[in-house]
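Only one chain is given next, in structure tokens, and it is the form predicted alone.
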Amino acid sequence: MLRASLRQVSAALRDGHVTPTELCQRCLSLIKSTKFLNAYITVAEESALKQAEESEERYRRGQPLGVLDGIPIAVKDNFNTAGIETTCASNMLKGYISPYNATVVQKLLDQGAVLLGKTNLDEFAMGSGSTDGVFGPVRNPWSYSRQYKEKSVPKSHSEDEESNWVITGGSSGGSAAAVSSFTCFAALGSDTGGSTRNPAAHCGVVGLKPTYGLISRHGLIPLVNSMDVPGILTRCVDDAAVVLGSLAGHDPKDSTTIQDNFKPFELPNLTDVSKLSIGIPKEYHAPGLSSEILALWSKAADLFKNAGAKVVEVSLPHTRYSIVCYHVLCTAEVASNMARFDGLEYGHRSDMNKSTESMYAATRREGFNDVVRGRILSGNYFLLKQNYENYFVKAQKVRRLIANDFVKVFGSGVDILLTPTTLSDAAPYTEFIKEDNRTRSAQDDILTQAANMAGLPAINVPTALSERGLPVGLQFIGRSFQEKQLLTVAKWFEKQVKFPMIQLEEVKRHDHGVFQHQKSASFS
């Protein structure tokens, strides 16, 4: 049952094959047995079981609230949740309990979803590995899969278990690991420069970054206001469409959301791709792209071509400046956003009491890690009066050029862009931490952050297993507010590649459900 899609389990709940309480208990039990993954910071067992009981009562009366009623979900720990601690994986917010729910969380609860807990991340979502939070790194469930274990060369057995695990990617690594290890059916992440798509690619799940303004950011603790988007992590494209349908639309509490009404949609089964034009941006053949992913990207393009789609090479000439531009804009907004954590209103407060100034300084030194402090310092440097024109204003102009590149390409008749999501499969933790966070983020966001700067929708679709037995995903980028077209194409692609299900021994012992369908890998 835990391996079922969201739609399948919703049908099972409706037909009485399983109750919301039983489903919730199974997920909670699995969270406990996969605790070693460190995917969750807080498990809200008591409130989750209460929500499941309320859902059960609605089903008993024959009045479920919709597809999400009784479905266990998880939320990244940078979304505010009333009554449940919100930490951003930082000492600065340890123990902080918000008085309100983020709009997206409230919408899920209003639909009857069961909130299991809050997932782990890089501190304040600054990172690409989910290794830099105060609660420790998240481990990729695929590290413990039969597929990876069969391919990886073991050293001594005990050493292998402890040192051979791979990262989830970040910063929404906890949410990606939670979905990948079957502890929930969908999870919320946030996506500023690829933080949903990157871990989705490494953990073999679907990661959707919607168009900027389609989903409310109210209650998402901001990193970069002009780029942040709540992201959706699920096990298949159809499920992502279901969750998007319940979250999208105008929110009076967020002035950047669209004014138009959003109509939830059901994805059609695309049978004819001959009218589609797929663009292959040559600049995404970036330095460091593994030959394995390059071959997979080429194979995917051929798949569309052979099915009758028009596949054209396109150019996004300003892409090569995007990572530098992103760094300037990101740190500048971080410096501004982090100013609110001063030890006065909420969060950590230092005992240093010589003066207000010394208390501020000590609070921020104790509350933030090196990564956060480093980004604040960079951002303040770029915003200095003498630097503002040369860095911040120039970066804003380059951002406009990057966005215009996409406008031109889509204006030329291209419907969807097909690119890699990451440069390689997931790195072993011991290798990943050899480089500092800034270097890693610059490398790992290179293929994803341009979509954030242009505000475009993008999705990672798990595509195949690498030679090491780890997931590799490809990214589809669509036109603004054309999520239906983007998801329809992604669903068609998903059907063609038949990505294999993770084989986790731990899960099999817990999963006595009726949906133990095993997909076969036919695209590696």
The other form holds:
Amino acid sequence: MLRASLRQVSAALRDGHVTPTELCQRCLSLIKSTKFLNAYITVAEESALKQAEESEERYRRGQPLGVLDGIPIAVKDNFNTAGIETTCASNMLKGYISPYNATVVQKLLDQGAVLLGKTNLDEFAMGSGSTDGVFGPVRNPWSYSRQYKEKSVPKSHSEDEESNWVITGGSSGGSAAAVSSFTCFAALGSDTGGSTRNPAAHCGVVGLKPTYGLISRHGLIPLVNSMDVPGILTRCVDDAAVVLGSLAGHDPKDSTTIQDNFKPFELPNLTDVSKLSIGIPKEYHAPGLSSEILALWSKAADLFKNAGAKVVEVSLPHTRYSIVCYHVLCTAEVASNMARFDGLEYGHRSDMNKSTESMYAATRREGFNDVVRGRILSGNYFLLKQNYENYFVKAQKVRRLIANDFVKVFGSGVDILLTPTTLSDAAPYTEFIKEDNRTRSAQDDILTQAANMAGLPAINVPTALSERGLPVGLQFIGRSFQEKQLLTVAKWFEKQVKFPMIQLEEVKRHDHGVFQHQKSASFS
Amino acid sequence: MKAEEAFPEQSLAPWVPVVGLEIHAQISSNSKLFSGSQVQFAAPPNSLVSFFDASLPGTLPVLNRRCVEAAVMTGLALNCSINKKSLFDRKHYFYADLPAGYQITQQRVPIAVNGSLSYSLCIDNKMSQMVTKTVRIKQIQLEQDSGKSLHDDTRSQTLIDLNRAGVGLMEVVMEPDMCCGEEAAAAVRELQLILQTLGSSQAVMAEGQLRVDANVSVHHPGEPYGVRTEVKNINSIRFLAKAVDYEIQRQIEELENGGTILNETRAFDSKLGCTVPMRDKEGKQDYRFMPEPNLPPLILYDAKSLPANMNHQQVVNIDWIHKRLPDLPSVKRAKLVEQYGILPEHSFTLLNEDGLAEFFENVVKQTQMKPKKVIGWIIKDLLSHLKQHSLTVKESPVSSFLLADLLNLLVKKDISSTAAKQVLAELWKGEGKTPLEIVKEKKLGLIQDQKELEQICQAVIDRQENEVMAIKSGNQKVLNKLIGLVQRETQGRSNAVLVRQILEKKLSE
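Same protein, different form: I have the form predicted alone, so give me the form predicted together with the partner chain.
Every component of the complex follows; first up is the chain already shown.
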């Protein structure tokens, strides 16, 4: 039951094969038995069971609120949730309980979804590994899959699991791991430079970054306001469309959302792709792209070609400047957005009370990790009067060039762009942390970043397993607000590639004492 | 000999003071600039604070349409060009009453630019010698107010009240076109009247709805402007004039003594009547301006650019606002002068007090007395009495109706003007009596009986032999004394013109 898709389980609820409470309980117990994944920061057991009960009552009366009623979901811990801690995986907000729900959270609750808990991330979503949060790294469920274990030959049995487990990618790694390990049916992430698509690719789930402005950011604790978008993580493309339909549309509390109402849609089963034009941007053949991903990418292109679609090579010449441009724009906004954390109104406050200034300084030193502080420092440097023109203004101009590249390509008749999502499959944690956060983010965002610069919708679709038995995903990028077309194509592709399901018959014991020894019972 | 030749070179070159103003006017609006919290003066601390005002993470600004309209109105009234597209920026600094660590303002493209304000002031304090001057308005920008810090020195604590945090402000920047405190005060007073007429701000300085910072410098003619100082903490128009004049004098003295002027911020100490350097906020601040990413550009429309399918509730139409602008003070004054034939300086007085012009016009409507005469009663009697008792026009115990009633008795010659003043004094008590009732009660009506009056006059003549002698020998001035005595005898109940006739007749007999 837990392996089912959202739409399948919704049907099961409607038909009475399972009750919301049973479903919720099973998810909660799986969360417990997979605690070593560290996917959740907070599990809201009590409120989840209460919500499930209320949902059950609605089903009993024959008046469920819709497809989402009774569906267990998880939310990245940078969305505000009234009554449940919102930490951003930072000391700064440890213990912070927001008085309000983010618009997206409210919408999910209003439609009967059951909120299981808040998922782990890099501190303030700054990272690409889900390794840099104050609650520790998230482990990729595929580290414990039969597929991975069979392919990756352990050096010596005693060290293998502790040294071989791979990262989820990030920064929405907790959400991706939660969906991938079947502890929930859908999860919210956020996507500023690839933070939803990257972990989706590494965890073998669908990760949708909608068009900027389609979904409200109200209540999402910002990283880069002009690029942040709430992301959707699900088991399949159809589920992503369902969740999108329940979240999209104008929000009076977010002035950057579209004015028009959004009409939810169901995805057609595409049978004919001959009218499609798929663009293959040559710049995405980036340095460091693994040969197996390159091969998969071209196989996917062939798949479209063989089915009759037009597949053309296109050029996005400015995409190569995306990362350096992002570095300036992101750090500048971070410097600004983080200014509010001064220890006065909420969050951590240092005991240092010699003066207001020394309290500010100590609070921020104690509250933020090195990554956050580093970005604040560079951001403030770029915003200094003498640097503003040379850095910030220039970066904005480059951003416009990057966005214009897409406009040109889509203007030339291309419908959808097909690219890899990541350069390689997930790295083992021990490998990953050899490089610092900044280097990692620069490498890992390279293929996903530009869509945020241009505000375009993009989706990761799990495609195949790598030689090491780890998921690899490909990315589709669509035209602004053309989610339906994007998802329709993604769904067709999903059907063709038949991505294998993760095989987690049991969850191995961990003998190194860090995590509780627990046995999973309910992966059936 | 020319004056210049009489003095040595050094002191001959006079100093030219230059004064520019930055004025923050709180927008009169039910809710704040970017949040739904109420705006109210002197509410309990932190009772009007939304999640956004407290900068809770994840909250976003939503622009208040009313504030935009108020700024457009003000811009139009100050002859500005209104920018059809303006932008919001973040201005960063750490301060305890600035919860987000930045203020949202309009640094790059403000809502209104390039305007002007005409104001009048009297020369040498003579109301009859008024000159009109103009100051250029550089720009008007929309921005958020900060909260308030209350320093408790005994407990070495700072308490923060966020009620004011996020209230909409219009910052009006006036070019340095003024040269003394009097001019600065007159310009601000005129601006205050305009804002109050528009209703875009209540502009009460005592309540902090209008805050003025003055930039002051001095230089010799033909030389570049001197280093300027910024004077803050000015909380009344009177203090503005004092602060500016003090600062000009201070700078001149400093420079003449061989000193230099620092580019610094100074505070006006109203008790000592001088400016003092303010504790510097750790040297020069770099505000690290950045576009506000959560607010799209503010687009305004006019009749031409208004899209046909746009919901009118959603857009701000400049032309629509322009058509509905009320008469501004300058226009009102001109109309008063033209319609009622009063002196220009009286029109200033009428507009200077809230509601006084309306009071005057109501009295005029209800009385047969000529407006030119009514104005005397309004300014000399009504206004001075109100001032004496620190009352506003609206609080006046004598309504326009009662005053008109009283003046009508005067016009009909039922009472003398002396008696009228007595009646007015009674009316101030606010006991609800009509002027006529008071006249009857106090027997203030003019003596209508010619014979009675003649007898009184005769009695006065009989008693004042010396004066009568003087008059008869040609000193007509003494006649006034006799008239006065008759008035006293009748307790002001005699018609002076009539008394003069009777006395003249009797004395020539």
